[in-house]
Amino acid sequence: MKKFLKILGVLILLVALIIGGFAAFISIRGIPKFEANVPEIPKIEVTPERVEKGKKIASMLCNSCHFDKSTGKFTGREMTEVPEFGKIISRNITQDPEIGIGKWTDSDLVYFIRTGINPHTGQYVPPYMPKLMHISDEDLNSIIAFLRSDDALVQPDKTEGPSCEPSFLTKFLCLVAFKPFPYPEKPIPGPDTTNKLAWGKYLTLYEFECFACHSADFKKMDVGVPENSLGFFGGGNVMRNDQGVLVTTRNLTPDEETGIGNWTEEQFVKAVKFGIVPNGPALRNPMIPYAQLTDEEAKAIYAYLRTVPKIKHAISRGI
């Protein structure tokens, strides 16, 4: 009996020292970096169109995590919306050489916002900041466009936020889960605005990414096939808001007890452009109104979440 206690005792120390070697090799080995091959792509044309276009999208794509209150630009700041990644501060994307993307090329930036690899280093960046690789190449380049533009948003800053700080489990999973995503190997074109469902369903998993916050985990989330996401749109990620209160995301399927089943199309536009909740309170942040968002546009998104598969998932008002 002693020899099997001290055999025992043995093995349990060594599963302990393999478990803690690879807790200190993730720690110290961090967020990987991978090799970097940018294409050669023609300098995209800065367009009035494209700026208005590119505008509208950064306003409700990039606003949220890259516009810093005190300066008025995209300067960055502290994300404390997902605290279970660590302390992350998000890249400062005006046009300063030094401090924000003014020497990157117009391949630099398509090829970082759709693989997530930083194209001068090699350096990942995890999920906390979306990878496009579904946006049509259009919607792309107009985001490029208006981050060239003369807008007061972009313009050169030379404020600089402290280095970010992933949890062990943003390095765990960016060694296990996380990787970057493929570029595109042919053109994505822009979606048919003449087809409500699949306008709606472009605007929802790829230029807005809604199902982001709106499934059930943002650590198990599908990016290269949303609907595989775990709890797709069936709400529960928990975020916090802009006082740091932890909140839970809304259920957005068609179920008629916990989802929108209910709504209709009028009172989901009311929601998503005005922040109008049929029989409940406002909008919480960190989810937003857009008005910027069309009627039609809101009316696409709300007949692709028509479709998508009910989950009787009833959301607390608070956590």
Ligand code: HEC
The other form holds:
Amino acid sequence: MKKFLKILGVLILLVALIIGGFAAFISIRGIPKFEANVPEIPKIEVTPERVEKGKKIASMLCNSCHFDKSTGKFTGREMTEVPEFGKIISRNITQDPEIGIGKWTDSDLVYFIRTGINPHTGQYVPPYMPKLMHISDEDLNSIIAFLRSDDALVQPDKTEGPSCEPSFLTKFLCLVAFKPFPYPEKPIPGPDTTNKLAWGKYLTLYEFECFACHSADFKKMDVGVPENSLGFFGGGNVMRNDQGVLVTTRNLTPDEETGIGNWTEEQFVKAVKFGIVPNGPALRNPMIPYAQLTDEEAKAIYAYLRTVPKIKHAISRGI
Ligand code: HEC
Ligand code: HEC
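Now show me the form predicted in complex with the named molecule; what you just gave was the form predicted alone.
Entire complex below, previous chain first.
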């Protein structure tokens, strides 16, 4: 009996050592680096059309994380929405050559935004900076043209935030789940805007990635094949908003009882563009009013969302 207990003790100690060693390995390894294979792409021409389109997209896609109220520019801020990922600071992406992205080439930006690999250091950036894996080349070019423009939001500024301190969970997920995305092998054309469903799918999944927040769990989303995300559009992600309140994302599937199956197109357009909903007080941050969408775009998103599989998942707004 004594001998058995001794062996058991040694075994428990061994297991503890292995687990401890593994945890130490993850902590020290941190967020991994990869080899950056930046493609040679021709310089992106900055045209007024592209700057205008890029500003529209960036105001709905980059603003919420990179806009800093104190400077009125894209100088970055601390992101407190999902504290389990650690202390995360979005960076200064103004044209300042040292602190911002003034020295990044167009190829550097395209490569980083598509794959999540820093073109200079090889450092991988976890999903707290979204990657636009499927956005069309032209839309991405427009975003970059905007970043290069003389718009006040992106003029050089030396404001520099502290470095990110990713949590153990983030580091662990970088070992088992989060990976850089492959650089696209073929050109990515824009959607056929005469086909309402195809256009809506593009806007919902590939341009604005509404599924990322509106599915069950950021840790189980699949940006490559969004439809494979856990609880696709059934809602459930909990986020801390700018008032410190915990807000749960909602079920946008066409389920009549727990989703938006009974919403009219008009109700939906009002909710997405202005945050006004038929079932209670106005929508709260981090849901932003997508005010720059045209009505036609919002209607295309509605048409697409009517086609996703229904999920029964009731979510209380807690207000
Ligand atoms: C959900 C929040 C979020 C959104 C939305 C977002 N970013 Fe970021 N971004 C981050 C964070 C956080 C980092 C810093 C990551 C790190 O340092 O590990 C970052 C880093 C970057 C960097 C790297 C800067 C550097 O010096 O390393 C660039 C470039 C960038 N973002 C561009 C964009 C653009 C363009 C958009 C819009 C299309 C955008 N981001 C949207 C959160 C976001
Ligand atoms: C950053 C995360 C985030 C993103 C991205 C996001 N949403 Fe939301 N959305 C939320 C949250 C959180 C709520 C709930 C707000 C509340 O309860 O006040 C919400 C609520 C909604 C509602 C109200 C549903 C109801 O039943 O009341 C609609 C409609 C909606 N979002 C549509 C969209 C669409 C369309 C997109 C993409 C264009 C999108 N959302 C992108 C977080 C997000």
